[in-house]
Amino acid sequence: MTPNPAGAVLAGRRPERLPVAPVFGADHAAARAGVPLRDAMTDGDRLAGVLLAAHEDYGGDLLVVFSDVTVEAEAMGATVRFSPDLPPHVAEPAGEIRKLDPERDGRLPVILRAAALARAALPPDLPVLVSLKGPFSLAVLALGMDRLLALAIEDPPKARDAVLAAAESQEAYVAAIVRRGGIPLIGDPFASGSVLGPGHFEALALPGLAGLVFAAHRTGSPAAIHICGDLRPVQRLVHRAGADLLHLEQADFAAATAAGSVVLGGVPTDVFLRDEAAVRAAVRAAANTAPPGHRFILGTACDLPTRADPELARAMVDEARRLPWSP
């Protein structure tokens, strides 16, 4: 059997072909399978089922277990609203940040169940990344963006303490993910360079991110980070967090690999709302601009849109497999 190329890259080896991975979450996988979104997000067996079915259909080289961004905030007491066709949102923040028991609290056991099922169903060298919220984004979702940003202006030490408390809360979740055979994928969408300038990123977001990466490394696991939007204003700071893999949208990929990270991304998700020609062209463009050193996994820059045509995800993988490759 050919070694999994994404697993090879993460292990520091040269892959035998270009790794490729359409990244998708519960919303896309459930829509593809015709499963009610709330069912997929509240039942670990159903979540694993829809994710694995999409993975088998698309044939990517890694899988991300991701439900939605509200999981941990809800477990802290936030009021979360579900709708039939859209991912849930926080209607009322929890108002506090507290430690969570990932084996018992909220929907964290749902995610862990899905992670364990996915890991058991897939080849051992195929990476299974399990998403958890980054500390800054968790603090935003638990306390509310207005409150956290007001603290950042009026009482910076208190804002920093809130984000560090969110990071401390996630450490047990990191360990639980690793016990299921997953790789922690720290998703911190609100820490984007589109939201935070370098000063606030360094003061608020970076310490917690670095702490969670360290928590993963302490278990012997690699760690991954995903930050949405334009990362370039804060990218040099992100490198200091020490992640083994960076899943990036707008960023300097060569700089990320030079800093020691594997890069996942390159294909903008908006092309999946267009047509097959646009997807195939985007794959070729991403491959042509890949950073040197074979530390690259060609992937979607963020999650596939909920209603993206599955045929276009298959076309992405097919085009990547057609490209010339010299390991």
Given for the second form:
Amino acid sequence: MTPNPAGAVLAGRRPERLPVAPVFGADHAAARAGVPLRDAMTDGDRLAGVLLAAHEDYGGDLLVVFSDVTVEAEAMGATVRFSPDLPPHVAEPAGEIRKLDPERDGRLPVILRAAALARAALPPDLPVLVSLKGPFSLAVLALGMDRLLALAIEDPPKARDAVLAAAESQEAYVAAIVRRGGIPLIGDPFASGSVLGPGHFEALALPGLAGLVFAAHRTGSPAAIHICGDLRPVQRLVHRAGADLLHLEQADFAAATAAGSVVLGGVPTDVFLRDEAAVRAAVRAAANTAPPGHRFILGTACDLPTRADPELARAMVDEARRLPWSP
Amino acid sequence: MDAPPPVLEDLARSVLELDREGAVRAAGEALLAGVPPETAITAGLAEGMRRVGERFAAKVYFVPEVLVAGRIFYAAMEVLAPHVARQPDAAGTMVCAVVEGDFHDIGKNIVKLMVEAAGFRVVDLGKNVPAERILEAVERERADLVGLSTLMTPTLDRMARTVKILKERTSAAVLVGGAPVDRAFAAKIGADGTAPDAAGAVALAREFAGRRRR
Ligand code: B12
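Output the form predicted together with the partner chain next; the form predicted alone has already been displayed.
Starting with the chain above, the whole complex follows.
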């Protein structure tokens, strides 16, 4: 069997073919399996089941274990609403940030169980990334956006303390993910350049991201960061976090690989609500604009939409595998 | 014409520089100097918010700065508002909402703030709002304008449905926006206009409210 090309790229080797990965979360995987979202998001066995079924169907070169953005905030006491056909959202923030026990609190054990099951079910060289929230986004989701964003300007030390408290809590989660054989994938949507400028990114988002990447590295694991939206205003600062893999949307990929990271992305997610021709064209365009060298995993720029047609995810992988490739 | 009193520039600059104390102080100074509070609001505070919008569009300011400028605007407003002799007619009334199925409300909140700062009365229905509730609010508030927002492609259908209902049942001008919305889509679903940012939303609101008043 050929070695997994995404694993090879992450290990700094030349892959035998272009690695490709449609990235999806529990919402998409559960919807396509006909499993109610809430069931998949509250039960580790079902979460692993729907993710692995989608993975097997699409044939991507890596798997992301992702339920939804509210997991840690909910464990801190935020009220989270589930609905039948939409990913859950925070209805009422927790109002405080407390240190979580990842083995015990909220749905963290659900995610960890799914991570362990996925790891056991897949070839050892296929990367299993496990999503957790970046400290800045977690602080926003736990305390409420208005409160944290206003503190950022009106009382910066307090805002920094809140983010550091979130980072401390996430350190234990990083370690627990690594113990399951997962690679921590730190998702920080509120640190997107669509929301934060470089000043606040540097003061509030970067220290926590760098701290969690270091926490993973201390255990011998690589670490990944996912930020969607327009990254350009803050991209050079993102590089300073030292992540091994960056999963990005609107960004300068060549700058990211030059800074030492592998990049995952390139295919905009809205093409999955169009047709097969659009998906295939987007894959070719992504390959044409790939950064030089072998530090690229052709992936969706963010998660597949909940209702994306599975046929289109298969077409993405198929098109990527047809691309000319010289190892 | 007399040169504008320097305190108006202080008001505008305090909002722009996110100086809450400065803005509240300048509001008091404007009253002491006998500047009509209406003028202090429109030529001072609102002018400051307009400049904030420019910095946001130029990516000098980001979301936190705009939200804080909004808080400063309202803090200074609280000093001025009790002295406004007669509530000036609002430039118009806008009902705004994020369409059903979507919880992304950062963009809508910024549009609301900038439209309100430009002198409109804004009735904010929040996020994940069904078309029927929007219709009800437009009728109840006799709104001139509706601002609909969505950031997700799958909810574009709900936006289209909401626009259809509003256009059939009310005479309000319907503006739509959010990252996946472009001019072609807005035209296709029968909306009256769209803009890529909050400054554009203000310009459209002025244009359509002006047309309705004529
Ligand atoms: C921050 C963010 C979040 C935050 C939202 C917080 C909040 N309260 O809003 C959180 C983390 C909670 C979140 C959650 C999710 N998100 Co999100 N999120 C983003 C992100 C990174 C930035 C959006 C943003 O706030 N931009 C900043 C604001 C200021 O810009 P704006 O909204 O565009 O608004 C401006 C203009 O559009 C315009 N405008 C806006 N409204 C209007 C209205 C009118 C009338 C006018 C004229 C103008 C106008 O003016 C505004 C100001 O200038 C985007 C990435 C991106 N590419 O945009 C993804 C994104 C929007 N999210 C996405 C998704 C899929 C999700 C989730 C479903 C993920 C999941 N699987 O759980 C969940 C949704 C949960 C739910 N039930 O709703 C997708 C949507 C994909 C699509 N096209 O359908 C995006 C595009 C990321 C991606 N590429 O996949 N998200």
